[in-house]
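Heads up, the chain below is alone and in the form predicted alone; it's given as structure tokens.
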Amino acid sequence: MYFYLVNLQHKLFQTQITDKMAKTPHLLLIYTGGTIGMVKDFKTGVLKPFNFDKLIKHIPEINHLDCTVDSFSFDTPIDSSDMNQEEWILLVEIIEKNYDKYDGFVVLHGSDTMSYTASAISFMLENLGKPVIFTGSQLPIGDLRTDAKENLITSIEIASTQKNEKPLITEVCLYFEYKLYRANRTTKINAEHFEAFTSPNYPPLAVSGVHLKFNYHLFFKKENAAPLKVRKNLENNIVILKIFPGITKEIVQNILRIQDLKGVVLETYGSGNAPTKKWFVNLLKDAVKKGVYIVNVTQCVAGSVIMGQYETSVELEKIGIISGNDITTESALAKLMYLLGENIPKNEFKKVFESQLRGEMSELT
């Protein structure tokens, strides 16, 4: 099924090996591709894949961390722009096959679609009891001013942090530029600055400075100690429809009539407002009747959808549009793919989507 091969280099590097080796956190570093895994040939200026066998040479500070790390690399690094559901499944299978061997996982990924991938992985890994930390960089690891070193070192430190010999973090997170976020709450906001990501509707789980400060009360808490379940059925017949002033009937009609369309992430104005023109509402109504699930999310960077607050969203609520509350577009897309793949009964789907599953949205009140 997959044409990407992976190689596991056992004990790629080790740090602070002691007689209490059994208690030393053991991590798996998974490199999928992206800028963080590239180095520049200073003679030609061309970027080429980084040799992880030389990791200690480039980042000797790793020796100071109290953990051991193995590396798992895709044979062919994937630009994050080419990431899709096949690679997501490959990634969760790597974690699934190695879940009992390691105390945590650090995933190196290109920043452009990191929020999409990390959000999807959060839904695909049910009952997660170990950290899965996504990170990357804006500059290659060998550049003089690179942000790759700090992002990688701190991600490893966070993933290896334990309390009572158990992982402190038990969810999918994204670490970038001194902040640890819940992954399915993030969005990329800048293509040039080191502070590339934000979590508009949920505070950071940890902040790195002189000290690494964890905000324990914000952690996602498992309700039980159930074993890990890996969900691999994803429905990708989904579109994102962004409303804009002047959008025509033909555009909306053609999108909603796509063959085998199963779901729509509808990006509306403000707190969930959309055009009130009869043709627009009727097209959405017809799509819902045909079994297409439509989720209402806001175009705003922060804030939430409040269905029925204004007249312009009352009609949407009446015809059965699902409220995305304060979920991000990236997370809404991933959640829709995941839930559609689970074949949830039609009369339960809206309620399930509007419920918090992995901390991706606030509970509706």
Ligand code: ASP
Given for the second form:
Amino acid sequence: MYFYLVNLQHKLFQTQITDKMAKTPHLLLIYTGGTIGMVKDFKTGVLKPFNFDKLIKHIPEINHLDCTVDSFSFDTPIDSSDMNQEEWILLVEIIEKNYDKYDGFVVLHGSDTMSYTASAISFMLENLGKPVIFTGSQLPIGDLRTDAKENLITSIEIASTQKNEKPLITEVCLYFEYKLYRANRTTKINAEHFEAFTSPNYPPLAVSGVHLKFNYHLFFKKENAAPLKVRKNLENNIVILKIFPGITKEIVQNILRIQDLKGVVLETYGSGNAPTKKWFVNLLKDAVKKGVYIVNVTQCVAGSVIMGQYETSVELEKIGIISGNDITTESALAKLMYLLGENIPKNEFKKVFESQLRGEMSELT
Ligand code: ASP
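Next up, the form predicted together with this ligand, please; the one we just looked at was the form predicted alone.
Below: every chain and molecule of the assembly, starting with the one above.
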């Protein structure tokens, strides 16, 4: 795959008053692909990414916003199903390179894997002091009934909102259909409705109606003014294992035998419950002993893992399975990739994973 990045440097808004210019928020819009910029192939009817140049022509409204916007596009925009660690790294590198030049970033991304990418980016950008807002749409921007315009315009407005000349939001967010969410709390729940995302265990950071209402008390609090640290070592020899009634020993055994397997996101039932069969517990126990980190997350859309609440999770707790608490699967996967790349000592890994790093899960009580 080839992903040359071309800085298109479209000046969408030219500020005339120099005095005001110093204070006018300056944003970078990064286009990676997704439905928002797709067109229909007339012959096949299939949606394909198209040129970013054309995309921005559909939104002259941006010129009326009180900010300046430059843009940067993946040379080959992609459907988010093709997003991998390689592209996540490209994305953080664009942000890193332009971090001092801009007051905020808006990332246009396909909705299918947006929660995965945005969760990963939240871990990769430590001590973030500026907004990074992910958005996209269910219908292409050229479509008459498109949801793209509102999503994009409000995302830009949010990213340019300042307080005392400083960005109001200092975390990675996802804006879709009138709601601003903490990105690493989101999950895609609908392939049909404009309301495609939800944040089951954390309320929206803002709601857009007649007014843009921010829930300030829910913002991620940066503890210090430390400079941005960009983390790019991601371990991807990990697996998501969703248990189901009837899962066989052979399946679990073969998955846990994968060569050099480093971690497992184990999707369990309810509040973290799993089969109590000896073979199942023993296989997990051996994997943990071998040094594989296993994180327990719930298959439920909302709620959290409470190991030890039922008999069916007591053994998991005893053998050293990590609690994912109320984290989403997308975020657990990203956190595992990130922490495995950080060479954390074995005896500290569980504690670090179970701590809140970017607001991705509630603190364990
Ligand atoms: N398949 C598209 C993507 O994720 C869907 C979208 O953009 O909503 O890239």
